[in-house]
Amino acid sequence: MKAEGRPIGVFDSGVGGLSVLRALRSRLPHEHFIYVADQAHVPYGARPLEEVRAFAVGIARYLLTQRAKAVVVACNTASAAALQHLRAMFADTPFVGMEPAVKPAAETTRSGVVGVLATPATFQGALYASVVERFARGTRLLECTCEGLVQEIEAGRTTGLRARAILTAALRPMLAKGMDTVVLGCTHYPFAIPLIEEIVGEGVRVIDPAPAIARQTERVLAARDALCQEDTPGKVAFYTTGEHPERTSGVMSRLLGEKVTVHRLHWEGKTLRPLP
């Protein structure tokens, strides 16, 4: 099969990879795509790095008995765990991961005071401090990690209460400080911008990295002469390893605003298989 028929694999701990499938997909309309939710072990954001690349290694695996022409790693947590190595290990495909949008933060913020979203895993990454360290001097970084928000999304209560507590409680003290660009370091939370700009108000940027990670994607296919050259709309194969595809299945659907099915896959030690 030539490249550009091929699939481009996309990959999260849950839902939150649909923030970034949904921008492939407009800037890519005519891409054939695979979407894997690892919802066995999501959230990935509070496990220690090395088990989160053993599960990202053990997805592209799959990805990749799949025809993944390319992969794009739909996770911070992932991307600060598993990318340099996925890139090393598997170095005929190409990778495509999450990087927090802070150069752009500190490239247009007016106060000096960017407010950044994102897991314990991603702040704890070398890649968010190589960032910081080559993007963020002299601006100022209010970091919260949201604890439960993820939680709340994937069960597709992005406007919710208790996603409303978290936000406001993660958000108000930093606007006391002079915040004026949030940064979203978590694919889960560009789904929860609505309520997300209802608190800041609109004096304060949000910064949403999807439309970045479909530009790079697209950039890399090309570069390879693999992009899809069809002129009908590419198809998409969602996946969850989780025990309740047809939940999922109702979440997505919401998330998308269209009607998903979802099927299931599991977990054979490190391997991932399709149930038979």
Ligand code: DGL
Second form
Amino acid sequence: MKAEGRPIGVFDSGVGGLSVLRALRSRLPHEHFIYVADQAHVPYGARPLEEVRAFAVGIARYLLTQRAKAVVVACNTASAAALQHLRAMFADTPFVGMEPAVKPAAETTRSGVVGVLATPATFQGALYASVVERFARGTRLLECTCEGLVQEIEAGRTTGLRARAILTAALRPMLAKGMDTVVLGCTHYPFAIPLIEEIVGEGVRVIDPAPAIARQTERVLAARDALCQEDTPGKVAFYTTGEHPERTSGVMSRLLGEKVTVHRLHWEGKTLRPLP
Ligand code: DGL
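Could the form predicted in complex with the ligand be shown next, to go alongside the form predicted alone?
Below, the chain from earlier opens the complete complex, with every other chain and molecule after it.
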């Protein structure tokens, strides 16, 4: 099968990667996608990086059995834990990963104070350290893990009282220190952008990296001559490793604003399989 007709694999610990899938579909509307939400293990952010790496390898293997022509690691935590490893392990497949968008933030901040919202594992990873080292010298970075926010978004409560309390507690002290830019370093958080914008007000730029990731995916596929040449709309197959695909279908439908049916995969040891 020629690469161009094959799907692009996209995965996250849960529904967060849909913020990236949304941008991918808008940039590459003719491509087919397979989306895997590893809800058996969500949240990834408080887990050791080695554990997240093993999940990422299992999901990537599954996506490759589905003939994925590229894999987008739509999760900052999994990218921090596994991106280099995945590229070395599956050298024939291009992997596009996430890193907190500290570079564009450092380039455009006027106050020199930037807030970064990401999971504990992302902050611990070498990827974040390298981005900070390369691009943020001279910029003051204020970091916050927004504990509990991933769970709120997993439940579809993007504007609820708890999400508001978590974000207010994170962002108000940053504003008081002069922050004029917020980097969303977790793919769940863009679903809370309306709330974030309400809290930070108009003078603060909120950076969602998803459009940049979509452009990068397009570049990677174009360089391999692997972009889909069809002119019909692409299809998306949605999977969860969680136990409640009907609940996930409801949350994903709400987040994407369209009816989505989610199917179940299950972990057999380190291997991901469809339910018979
Ligand atoms: N959406 C993920 C990220 O970008 C993971 C959140 C989590 O599972 O803790 O980091």
